[in-house]
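One chain comes next, on its own, written as structure tokens: the form predicted alone.
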Amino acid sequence: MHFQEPSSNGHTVTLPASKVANLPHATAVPVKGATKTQSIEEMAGKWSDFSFAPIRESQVSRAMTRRYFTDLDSYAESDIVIVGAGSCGLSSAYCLAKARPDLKIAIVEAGVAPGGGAWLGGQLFSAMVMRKPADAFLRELGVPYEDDGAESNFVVVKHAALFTSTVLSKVLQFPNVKLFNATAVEDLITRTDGNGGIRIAGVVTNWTLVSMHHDDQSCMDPNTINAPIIISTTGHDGPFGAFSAKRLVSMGGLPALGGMRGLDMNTAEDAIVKGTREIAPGLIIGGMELSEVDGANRMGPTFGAMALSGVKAAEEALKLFETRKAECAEGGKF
């Protein structure tokens, strides 16, 4: 897709949709032609004036949808699916996207609001605490932090948000992802290779809403996004926590759940970011999802192992994604 915009010369130039998406506030992108572009500055103290340009409702509707089906049908085959859009998830949507460009990466998330549980520090505190050297990844993204020196080992966000709303930005940015909020992942597609395993080839959908109503409705059948590689990031057990780990010991894939055990910051961050990897062919569990399948510690309101947990776990997906992929590609399975 491209974008016509008008340049100072008076012709106009085409922007490619990856350029778009990263164009500053103040351009204006046309659609079908040129258009004026307008300043906060200009509109100040012209209120008594000020209208919105016409137009009618159904225009809203079929902005909406058009676009959101056309995701869901660009999507549907994707080379990566992310689910959870909590802190590990998201540091890990914006490291593949930004390593590899060319690939579709696909996020899942159960709740409207992306972020998980990195909105606040703990106990409803605002202020984020983040061990060293998890501070490379605050530079990365241009988060700004307090850090009392080389005598302290952790540094401190001002507010939870400020990272989360950050990094949740930049991945949106990235012309190759798409993020599906307010969507649940009911189940995973499995595939059996050669010696009777599972091997995982996608996730099964459902909006949230109606995932909560299956036990008071009927015939409410899912949809389904097949990709070789999925990355789930679901946190601790809960409603829709640790899903994909649960879903794997119910279909045989692994013993049984080790289960969470008591908050031990030390043992809990460093067990998490080392442990994360692929739990079965094809699915990589990363995040607090990952101490319900090791019985790893509880680390409470310290946030460093999440986002490298999420770093790893991109390294991970794309050490093994050829494999995967070629997997999945056999005798026409995928």
Ligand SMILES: Cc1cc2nc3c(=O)[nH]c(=O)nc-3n(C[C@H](O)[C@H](O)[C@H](O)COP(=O)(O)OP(=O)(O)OC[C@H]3O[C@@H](n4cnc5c(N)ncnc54)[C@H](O)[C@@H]3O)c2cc1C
Given for the second form:
Amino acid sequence: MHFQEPSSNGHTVTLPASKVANLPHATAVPVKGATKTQSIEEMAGKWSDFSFAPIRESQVSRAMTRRYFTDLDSYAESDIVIVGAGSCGLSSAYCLAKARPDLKIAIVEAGVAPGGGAWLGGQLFSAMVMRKPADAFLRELGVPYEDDGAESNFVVVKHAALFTSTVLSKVLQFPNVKLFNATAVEDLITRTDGNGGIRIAGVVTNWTLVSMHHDDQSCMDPNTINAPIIISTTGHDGPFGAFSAKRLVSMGGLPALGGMRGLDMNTAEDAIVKGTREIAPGLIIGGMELSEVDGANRMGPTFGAMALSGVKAAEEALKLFETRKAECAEGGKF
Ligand SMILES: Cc1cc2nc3c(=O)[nH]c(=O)nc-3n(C[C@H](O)[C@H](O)[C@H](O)COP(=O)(O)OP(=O)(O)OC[C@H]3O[C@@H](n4cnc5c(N)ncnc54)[C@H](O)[C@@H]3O)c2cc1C
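So the form predicted alone is up there; where is the form predicted in complex with this ligand?
Whole complex next, starting from this chain.
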């Protein structure tokens, strides 16, 4: 995949996909025939003569739908699917996309707004606390934080939204990532492994608004994405949360949910990071969803475990990827 960037002589140059991910926010990226760009400064004081470039409404429709349907087509076979774009899923997506620009990574998020529960700290306060050494991930992203120095065991981002918007913006700039938001995972694609066990081979999706109306509308079959590795980070048990863990139980892949235990920050954060792993072949679970699998303590408003669970989920996925991909291929044509 290649993108165009203006050069100093006004012509465009083709950028390799790897460089596009690192473009600074303010860089204009004219595509296909855009010849002249205007700066905000050039517009200043000229608003009485102002007009937008003319457009026909169908151009807007086609600009959106062509891209979306191309993405649906392309990502129907993905390398890795991340279910849930909360702090854990986004952290994982960042690490994966950075480490392996050759992999196609689909993120499926039920909500319209990605970010999960990480737009605020505890009790709807603004600040986000991360215990050390998760500050390493903030430095990796370039998120500023307050640190009281060597004596302090944690750092504070002045607003949780600063962390979430930064990781989200970095993830979305990677050319090998597609976020399908307002889209719910309704089921898992499974294969039998020949020994009575199951392997997870993809996800079953639907528009979230459709998923919410299965009881009062009919004939709303879903869509699918095949992938050798699924990373599920759907958060606490709830109407959509802990989705894959609950589905594994109902299909006999897990005996029972462990259920999230009472709050203990010290125990909980270590347990979530250490426990982030492949729960069933092809399915890695991380973040707060894992507390429902393992019966881990809840941790309250401290987010280091979410970020580092995402980092570890990415590491596990890359370790397993070639094996699971080969198994999918061995499974025959389907
Ligand atoms: C009631 C409540 C209690 C909390 N308690 C704690 C706590 O004890 N400890 C703690 O650390 N934090 C707690 N939080 C804060 C916060 O939710 C979590 O710390 C953190 O956001 C969890 O990160 P995550 O990435 O695992 O999941 P989330 O931030 O919850 O993100 C999960 C994402 O997955 C999406 N999703 C869910 N199901 C599906 C599906 N089927 N298909 C597609 N997408 C799906 C959701 O829309 C969401 O965006 C709590 C929040 C709430 C609302």
